[in-house]
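The chain below stands alone and is given in C-alpha cells; this is the form predicted on its own.
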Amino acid sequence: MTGPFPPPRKRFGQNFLTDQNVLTRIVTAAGIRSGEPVLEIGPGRGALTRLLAGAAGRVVAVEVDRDLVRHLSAEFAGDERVEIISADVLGCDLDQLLLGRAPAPWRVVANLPYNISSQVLFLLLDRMPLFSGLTLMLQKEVAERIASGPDEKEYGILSVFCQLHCDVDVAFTVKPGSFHPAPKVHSAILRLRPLPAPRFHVGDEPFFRRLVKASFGNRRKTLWNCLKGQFAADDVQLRSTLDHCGIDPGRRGETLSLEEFARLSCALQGNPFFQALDNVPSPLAGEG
C-alpha cells in the first residue's frame, strides 16, 4: 500500500479534475479509436487515466510530480495497458518516448498545467506528425484565443502558430467547482485535429514564428513600426514587399490573417535586403 495521495502542489500547478461528468466527456471529445495509443501529459491522481484506459489500446501517462508517480504505479501495476513515465514532459525527446512504444499516430490527452501550456503547446507544435488529435485542458481564456480569429481580442501568436497546423475548436467548458482545489478561473476543453500539411506555404518556419512573434510585438504599434523595430530591413524595399503582399503597412498585427502572414513570410524570405535581426525574441518568449 502506498498511503494516501499527497496533497496538491502549487508547486505543480496541481489542481485535480474530480468531476465524473467532465471526465467523460473529455474522453468523448478526444474520439479515440479501438486500440489507438494515447500519451496522457499530467495524469495527476489516476481519474482521467482509468477512462482512458478502457478506451485506448495503451496510455502512456508522463507526470512530474514523483510522489504521484509512486501511487499510479502501484494502482496500475497489473495493467498491461497503462505505462507510468516519471518525467518533466517539456524535457522528453517525444520521438523516442513514443515511438519506441506503438507507432504513430498517437492521441494526446492532457489537462496541462495553466503556467507551463504555452510552453507544452509548442513542444507538441513541434512534433504534429506524430499525432492524429489533441484533446487538452486550458484555461478558457488561453483556449478561445487559440481558436479565435483575426480582429478578435484573443487572436495571438497561438492562435496562428496552431491553427497553421491544425483544426481548432473548444468542444465545451469546465467550472473551477469541477477540480480540486478549484482553481480561479474557468477552464476549457481545446481540440486540435492535426493537417496533413500545414494550411498555407510559410517556407522556413523558424522565420514565420519570428515573423509572427515580431508581427504582434507591441499591439498598439503599426505592423511597420513592428517589423522595423525587430528586423533590419531597407525602407524601401519592406514597403514594397508589404505592397506586393496587398498588405498596409499602417494595419496592426493582429488584423493579420494566417494566410497573409504566410504570403508575407515567404515574400520576405525571398528578398536578399530583409534580414532577420539576431536579437528577434524566440516564439517561446510569451503567447502573444
The other form holds:
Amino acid sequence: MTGPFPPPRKRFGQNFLTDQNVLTRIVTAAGIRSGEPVLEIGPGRGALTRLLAGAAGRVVAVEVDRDLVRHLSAEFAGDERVEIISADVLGCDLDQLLLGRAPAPWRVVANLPYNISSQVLFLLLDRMPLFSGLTLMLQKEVAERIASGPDEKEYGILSVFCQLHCDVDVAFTVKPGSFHPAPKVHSAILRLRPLPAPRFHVGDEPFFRRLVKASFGNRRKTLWNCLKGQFAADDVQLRSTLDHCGIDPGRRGETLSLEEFARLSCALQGNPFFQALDNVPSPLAGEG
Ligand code: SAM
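Let's see the other form, the form predicted in complex with S-adenosylmethionine, since the form predicted on its own is already up.
Now the complete complex, all chains and molecules, led by this one.
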C-alpha cells in the first residue's frame, strides 16, 4: 500500500497537469514514432507517463521526489514499458542513463519544473545527438524567448543556443487552470527538433557560448563595450575583426543574428570556416 499522494511540493516545482485534453495534445505534439524510446523528466503523479506508455515502446521517467517514486513504482510495477528512475535529472549522465537501455535516438517529453527549466535545457543541449525531438512544457515567456529571433524583444542567449542545434516552435499555450495547483504564470509547449549538424559553424562551442553570453551581458551596452578586453589580443584586432564581419561595434548584442554570432565566433578564433562562410549560402536562406 502506498497511501494517498503527498501534497504538491513547491520546492520541486510541482504543478501537476490535470487537463486530459492538454495531456493528449502534448503526446500528439511530441510525434512519437512507434517503438521509439521516450525520456520523461519529472513524471510527478504519472498523468503524462500513462499516455506516453501507450504511445511509446519504452518510457524511462526520472523523478527526484522519492515519495512520488514510491507511488509510481507501485503503479507501473507490472508494466514492462515503463521504468521509474529515482534521481535528480541534473546529476544524471544522460549517455549512461539512456544508451544502456536503448540505442539513440530518444524522444524527450516533459512538463518541466520551471525553477530548473534553463538548467535542464542546457543539460539536453549538450547531448543533442541522443535525441530525435524534445517536447517541453515551459513558462510561456521562456518558450517564446527561445523561439524568437533578433528582431524580437524576447530574443536572448537560450534562443541562440537552441536555434544553433534545433528547429524550434511553440506548439500551443496552456492556461494556469490546467494544473493543480495552478501556477502564477501561463505555460507553453515548446518543440525542439535537432538538426543533423549545427546550423552554422561556430568553431569551438564553449568559446561561442562565452561570446554570446558576453554580448547579451548588458543590454544597455554596445557590442563593443560588452566584448572589449576579451576575445581578441587587443582593441585593434577586435575592431578589425568586427569590421571584417560587417558588424558595427555600436550595435547591441541582441540585434545580432545567429549567423552573425557564428561568423564573429569563427573570425575571433581565426577559424578557416570563417573564410568559407563568405561563400556558403545560409541554411536559413528563404526561411520566414
Ligand atoms: N509530469 C507531471 C505532470 O505533468 O503532471 C509533473 C510535472 S511537475 C511540473 C514537475 C515534476 O518534476 C515534479 O514531479 C517534480 O517532483 C519533478 N522534478 C523537480 N525537480 C526535478 C529534478 N531535478 N529531477 C527530476 N525530477 C524533478
